[in-house]
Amino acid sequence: MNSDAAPSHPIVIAGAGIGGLTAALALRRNGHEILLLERAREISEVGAGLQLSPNACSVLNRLGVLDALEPYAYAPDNLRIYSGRSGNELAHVPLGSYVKSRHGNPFWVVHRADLQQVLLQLVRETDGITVQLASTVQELGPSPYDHLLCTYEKEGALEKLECRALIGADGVWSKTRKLVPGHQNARFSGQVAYRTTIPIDKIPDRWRGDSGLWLHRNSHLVHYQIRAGKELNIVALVQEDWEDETWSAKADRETLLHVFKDWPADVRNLIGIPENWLKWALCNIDATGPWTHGHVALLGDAAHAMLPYMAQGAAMAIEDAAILAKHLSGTTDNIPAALRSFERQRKSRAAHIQGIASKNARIFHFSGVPAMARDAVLKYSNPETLTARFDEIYGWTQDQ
């Protein structure tokens, strides 16, 4: 439903990413009223692909989204990883139907566009959730009835309603942050991600099929095929003394050749066929801080941003969406209990994998010796026991 009217005592959510609209299809199915407030004038994502692991793909599966996002979606037979410096394969690691028949889910590949537009068209869809755009929280005061008092500009004009909660869904520089006491902010890492997508008629055959990992000196490229193959989504990453508070800025094509100077010839022909290509900094925000106060909580990005080195950020915000409704019962007094619950049960598991990201942001990128001594552990790898290493975070369940 999408209305100008807002329902009576929701739970407010703040960003309609791919973290808001899930926990809004989650939380609806617990029978609450949703408000789901989103400042942009239009709801779009310019983004990238994204990985979505059995993990992510078991919770999105249960509410129903699997199957209208299945012709969207890629699913590559293995991921290789290749020396950046020599050329050479160095190991693979299978998924496919391998990854399906260990953990029940598939691992797919996808832009996140598609994703976040099937979200948005349950959300449409489903009864009890109002969508208001160019609306912003502004101030959050106690009501007499145990609610919040929530005021929030729309278009421009203030408005105030009494909701049960609210949810912080608004991402890396997220404004709900602001209200949880001993918040911090967001930090840049040093590092920088350049992303592109190319049809994949205009590529050669060799970049085709299954998942690239190329790792090299302080920095590494990662190349999948999206939107059921048509595209190839690349995206490499760099030590670079760059900041921006935004999603993505242009990028120049001239100064991502030279930082890429040293790699195979092949590569660098790739990095060289697109015209147009989006940075941003990545940032990073301690999972082990404050996500709730009272009636407020954050989940994904605005509670826990991390390095994409695991490839878990949008799976992150998804599990915490299903287990904030699995303890957001319809029948639940308490809201302050039940968010403190909460960010009980995800906080260890989501710094877990953020440490996992962070260590393998310094791996990727060795040099020398260490970079040697890496190779040689890959190269005399067991392919399944590579995959097996991922079975902690791919095997997970909001039943767990």
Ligand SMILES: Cc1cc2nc3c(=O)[nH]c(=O)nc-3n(C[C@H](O)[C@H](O)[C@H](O)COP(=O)(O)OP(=O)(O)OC[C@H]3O[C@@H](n4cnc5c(N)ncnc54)[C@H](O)[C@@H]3O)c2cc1C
Second form
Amino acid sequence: MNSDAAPSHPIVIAGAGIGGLTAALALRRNGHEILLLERAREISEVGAGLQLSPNACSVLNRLGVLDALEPYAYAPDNLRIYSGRSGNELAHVPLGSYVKSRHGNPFWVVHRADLQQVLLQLVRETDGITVQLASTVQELGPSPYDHLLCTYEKEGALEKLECRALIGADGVWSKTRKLVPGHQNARFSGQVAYRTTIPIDKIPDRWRGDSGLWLHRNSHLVHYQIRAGKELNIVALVQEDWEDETWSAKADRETLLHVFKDWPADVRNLIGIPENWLKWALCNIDATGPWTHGHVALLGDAAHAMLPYMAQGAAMAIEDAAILAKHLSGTTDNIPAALRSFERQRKSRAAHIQGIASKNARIFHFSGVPAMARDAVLKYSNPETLTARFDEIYGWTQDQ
Ligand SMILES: Cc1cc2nc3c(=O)[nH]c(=O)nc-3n(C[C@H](O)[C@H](O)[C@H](O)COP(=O)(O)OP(=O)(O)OC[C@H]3O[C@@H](n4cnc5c(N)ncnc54)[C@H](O)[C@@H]3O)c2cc1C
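Got the form predicted on its own; any chance of the form predicted together with the ligand too?
The complete assembly is shown below, putting the previous chain first.
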């Protein structure tokens, strides 16, 4: 296979999700032609809220995304942590201006669809990036003419095109992962996220302003405002034996209320307001497994899907995109070596944060004595010390 495929050949990115779109912008800045192939026929508004901590915002800022995103973002002043058993506040973690002055970039919460639309708009306005919908990447192989050939399916037919490399940004149920020998499939965690959004004028005042994290036995609840504060995003995380490869499964509110039967009445009342809930199965992909093979590299969830208990899934995909571009400049001759350097630089951080998220999954869902000990530690913690515990995550920039 020729690693010196003509620089005019594009780099193909599979997946116009958060990581794929960010990678397209970052790689284009480094001189590459980009072809972004997205399986969906249209980019529709599926999903709910995403948290963008300062490490993610630092990348988005450099790519000119932050200004365009600002009208859709919300910057909570604090994260308030509550006991789901007693209803009492246990601690608060300052965010807002405190985090911005500490790390130089904001902590924002957004609707995933708003972030995706803003990225897509910028991608469409950028010469040298082409987006093709309804195109599912199948494989990458050598051609008889010593070039790389990417095969993808469009309208039931197989198409082929020459390219320099293939970046698999096709999410947790990635199919490009099979091009990386030794890859693992997504592993179901036994936990399911129920999600909804509600117009802010439909909820009592007590739910507005700060973000909230409620901890209880085998479940927890997160809420924050999105869409410039116009909607409240609610996520209820529960243990449930249900698995499906979809982001848009309808969920049953009564089932959720049953799981939350011994929660405070005002939380149950909040859960009872929206009629429509979606749910999705939470999966892990071991970040220490292989991410690259020859001219193929995985990024984001395809490489290291993690539980959302540190709210870093999107941030890690965004960080990956910036570091991939750093290693893969337009004049790079040896693409496989550049992809391996990308993998080496990113793997330990992604694995570390994946580990923190899995540890949080256990701590958030403690019961009995461990829960009482956790609550006591939180109660006697200094708020700024709690924020400082996230410095290694939030203080990251691509120059490190
Ligand atoms: C529709 C949708 C809604 C989501 N909603 C939320 C949410 O509300 N909150 C949250 O925390 N996380 C959500 N996520 C997950 C979240 O976006 C990711 O965990 C995180 O942003 C990492 O992004 P990623 O780019 O690695 O993957 P994703 O953002 O999941 O993007 C993957 C993209 O690849 C496309 N794709 C898949 N297979 C192929 C293929 N073979 N060829 C071409 N394209 C392919 C998918 O259609 C998708 O657009 C959602 C993901 C999707 C796809």
